[in-house]
Partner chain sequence: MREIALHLLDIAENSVSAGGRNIRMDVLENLQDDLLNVSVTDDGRGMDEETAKRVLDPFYTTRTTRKVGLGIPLLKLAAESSGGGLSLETESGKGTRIEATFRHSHIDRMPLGDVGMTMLTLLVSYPHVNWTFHYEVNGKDGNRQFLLDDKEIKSALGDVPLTEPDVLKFLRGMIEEGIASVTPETVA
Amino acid sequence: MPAIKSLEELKRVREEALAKKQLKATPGHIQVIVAMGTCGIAAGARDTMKSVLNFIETEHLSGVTVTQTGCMGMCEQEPIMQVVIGDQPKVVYGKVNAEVASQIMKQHVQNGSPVKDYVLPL
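Where the form is predicted on its own, the structure of this chain alone:
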């Protein structure tokens, strides 16, 4: 992360962080949950979360709630992400890196079609 060299730059970074925090707190009928336990973070869950939030921001999606949870007990499948749309059954994805997270957001969250290659059988 580059150093902040001016008050204006600090204000800009603060506003960006607040906007991302607001995206996480906005209630909606679509819920995206990223497992952020120690094993998930070690496997790259932070990049997965960043990718989800960036996608929502760039695509101006509304009605999507993004939350995090702890370890889901399937450490070998981390990073794990769940998508719940309305009253449909939840879909759990494994091995979700930043690129796969973007693909899931586009194909499943935006268009309603799960990305079958990464769905975990439960």
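Think of the rigid core as the biggest set of C-alphas that the two forms share within 1.5 Å after superposition. Positions refer to the first chain, counted from 1. Everything numeric here is computed off the predicted structure, so don't read it as measured data. First, how it differs from the form predicted in complex with the partner chain.
- In a rigid-core overlay of the protein, residue 15 has its C-alpha displaced by at least 2 Å between the two forms.
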The other form holds:
Amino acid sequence: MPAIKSLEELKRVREEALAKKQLKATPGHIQVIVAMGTCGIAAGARDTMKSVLNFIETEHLSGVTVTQTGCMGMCEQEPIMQVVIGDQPKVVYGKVNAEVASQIMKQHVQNGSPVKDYVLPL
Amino acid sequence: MREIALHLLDIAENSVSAGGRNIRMDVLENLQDDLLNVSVTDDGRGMDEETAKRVLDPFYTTRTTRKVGLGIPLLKLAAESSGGGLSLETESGKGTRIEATFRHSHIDRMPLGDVGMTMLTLLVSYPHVNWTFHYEVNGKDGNRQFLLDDKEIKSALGDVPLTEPDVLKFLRGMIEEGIASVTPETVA
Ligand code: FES
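Same protein, different condition: the form predicted on its own was shown, now please give the form predicted in complex with the partner chain.
The next block holds the full complex; its first chain is the one shown before.
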């Protein structure tokens, strides 16, 4: 098991992450929430999540938390994803497949303007 | 859901909703005995008999909530139709363990799917849970294991979130490498 070596590496990753964070001021905390009830998973929520995580990794997007929530009670709209930026009201999106997810990540999370076509009226 | 890994995600979600703090996921490919065995074990609040029945049987509806894993009866069916079965052990206040077994070579067996992505998804989105992932392959050439307990990772990271890009890259790499090190190229 390469556990020890990995942990050393992880500590280095940590130092680097901390250093970078001090350089970049994050524009308010950003939260991305993907609904992962049975329905959501069946509708492809894991691919949505995968796309979100890939985006963060490839675009080096710091300061975003990604969490999950269970059933949202709107089966036909799954996969559902929510974006909360700072203390702005949350935006809920429906039918968020992997492609739509990366569009939301780029346009909304990174650049601050919601992807209107997929916003659910609540 | 046409992937065992998606069912594992679904079951683990139930474990989180049941208040599980220590959740373990096991995947065992026993090629010697031609078995594929997966399980999720949690220390959540468990279920009473009534709930357990409802979880296993979709037609046993008292239908108080809709939330109780609709996915499980489907997984049970899938396991049974490929020479295996599903079992549920649960105790109120103690936790739940759900285990599904398949005949590995059965023609109707659901593919295992992207176990790594299931692990990463859980790890990242529920940082308050202590996750243990164990993937073992028992083949002709011996036994290989990948064990990931996130305790050490989290203490090494301190207050740096798991979703920082470099941390995410590290985690994904670690999981991918770990799985690749135990799975022969032939595994579906
Ligand atoms: S049952 Fe919860 S979204 Fe469908």
